[in-house]
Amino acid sequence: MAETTPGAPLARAPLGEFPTPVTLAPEAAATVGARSLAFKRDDRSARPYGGNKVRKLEVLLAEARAAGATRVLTFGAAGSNHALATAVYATRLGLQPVSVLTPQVNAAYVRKNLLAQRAVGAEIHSAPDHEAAIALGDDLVRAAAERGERTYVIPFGGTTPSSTAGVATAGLELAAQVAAGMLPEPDAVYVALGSMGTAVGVALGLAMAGLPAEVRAVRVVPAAATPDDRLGTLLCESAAILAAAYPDTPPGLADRVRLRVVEGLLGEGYAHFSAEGMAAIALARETAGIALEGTYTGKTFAALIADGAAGELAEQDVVFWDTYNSHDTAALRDGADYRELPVELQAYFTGEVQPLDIVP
């Protein structure tokens, strides 16, 4: 086991409230057929906005400040949790947040996230697709440079090798909680697989700590967005950063990682709520008092339920990594008017949400 203090050699902007707690859920465990089930509560990672992006942003925004940036530009779908988290915490650090957003299926959370971004002062732009968003981002960076401003660019989802290395502290944190007797040593850890940084980072941290748990990364984005070769490259590059930063990192760290991508839960596509995901949300709420959502965590918990129904969890201690912000964002949205958004984004407030959207 590596003798490692989480985060010490990696520059960080202190944003989070760590360690995040774990919640044991015996009723939920019995319902899904697991020996034990614990929720790792990254939904409470920071105030006023939690979730898994905070761990990445501690590294990314520290890099932005070290680079002398005055602006931070990032990308996401219209309802991006990452874009909102970036806007909230860039503003806290005196950086101007800029979001370039692409279309997605409508949902109530899209409206909430857009209003919150507007209210915290984000400069919001709309683009019709991924390629156009990147091109617009380049134009915005050039225009800012001509004004004498420096822009730090964060990719979709906030995943880079350095931010992923930063997330490794999450795995070390869980290992410390296991050592303290707060939960059993897990056999399996379920986490959403979006831009890959959280799943890879958690797996690296567990490997650094010597925990052999398998990380079951549930794909909630199209496979083309996160191909296996890119996952492998991210794993190796992040492991190299950790090896350079922490002298006690076990040799061959990337080879020690146990990570399996779980397919079949995406449904109709990214951000399209599924019947399985909605049922999983209801089960988590009723048996554990945990609030999940339809784009990421609901589908991930549905994968856990499916494995339990197949009898695969009967002799397993399981951790579910809750990546969804659980803090009320009403105060963040205060005073925002959707009519101040780009006209393409105003349509999310005048059109219908998808039929399975149960969020009020």
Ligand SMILES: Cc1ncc(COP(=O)(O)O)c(C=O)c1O
Contents of the next structure:
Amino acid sequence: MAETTPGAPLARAPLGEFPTPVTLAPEAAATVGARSLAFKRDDRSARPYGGNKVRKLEVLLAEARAAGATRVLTFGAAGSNHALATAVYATRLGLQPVSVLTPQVNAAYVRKNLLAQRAVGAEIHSAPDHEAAIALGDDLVRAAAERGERTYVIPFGGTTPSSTAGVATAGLELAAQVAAGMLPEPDAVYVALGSMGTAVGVALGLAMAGLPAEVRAVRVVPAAATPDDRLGTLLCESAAILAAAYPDTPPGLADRVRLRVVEGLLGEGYAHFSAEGMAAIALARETAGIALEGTYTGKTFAALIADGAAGELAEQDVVFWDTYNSHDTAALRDGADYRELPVELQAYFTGEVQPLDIVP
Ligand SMILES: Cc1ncc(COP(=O)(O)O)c(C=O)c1O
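Having seen the form predicted on its own, please provide the structure of the form predicted together with the ligand.
Let's see the whole complex now, leading with the same chain.
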């Protein structure tokens, strides 16, 4: 692991286009019953593949290079956006991406993400469950070491204390946009909660900037995968890294964070599209021209809509953190053939997608 020198910023490999834009959505605000609504466009954080993982990967891939790695191995569900983002940007930096993928419910985006990973040159493996994936990851790291190659391992979702600290700049970025008058100072920020790094990082950044907005982190993965004690530990460890890297970090940063986990939107489970999520996708498209999806952002926007319908947002200025890549990925998939994937993953191409899936 690369070390953080006290007083020096976190090392980063520049990948993104920052600051990401802010889009004010008055029609959507009126429809959901919020005083104002702004979208923070991390969907456009980088080309060719944006989304929330880019801020984490700037830190993680810098650590991989500092560690002398030639390979970057990560984990995810079969349709993982994180595994794809890692593959795209590891390749850009001359590192060999390796993905170890676990089963999930089928959807069109699973096919797209698998093909894109294949096309950018990722080495793709399949494992039947989380435990088996970790064991296979260990085997692959060992086998590479025997060939004289070093592997940098990134956990599911790309969340580590240092990558979470890397996301904190997003909160500072939003604060600067508020100061520049691009959006009202928010009372609340809605963001999806998966491996937790994005929500915790944004909340830390807002606290660093002295913005009192509450981060409403909408759980879209089972609670067992992201227990509250892990959230607390991640918060404290990331805050310590920030305090070491940035001397003007306010003291007691972790205690200044305002973060609430919002429950009840997961539906049948991870990546199972829900009726509320699908309705939220339609509303965002029709009133703001924003493209959300069924696994993360649709369910998160559904939470915002539910709070609006309950009258809770009438006096609130609200930000929705758009974490899903919105650049067209068709060119990324060029030339890929699903029959070159491990046989377990080929089943996503021959089987049906879930009934609620929308094929664009
Ligand atoms: C589109 C999208 N939004 C949100 C998240 C959740 O972010 P995190 O894992 O940092 O909680 C992910 C994670 O994969 C994602 O792909």
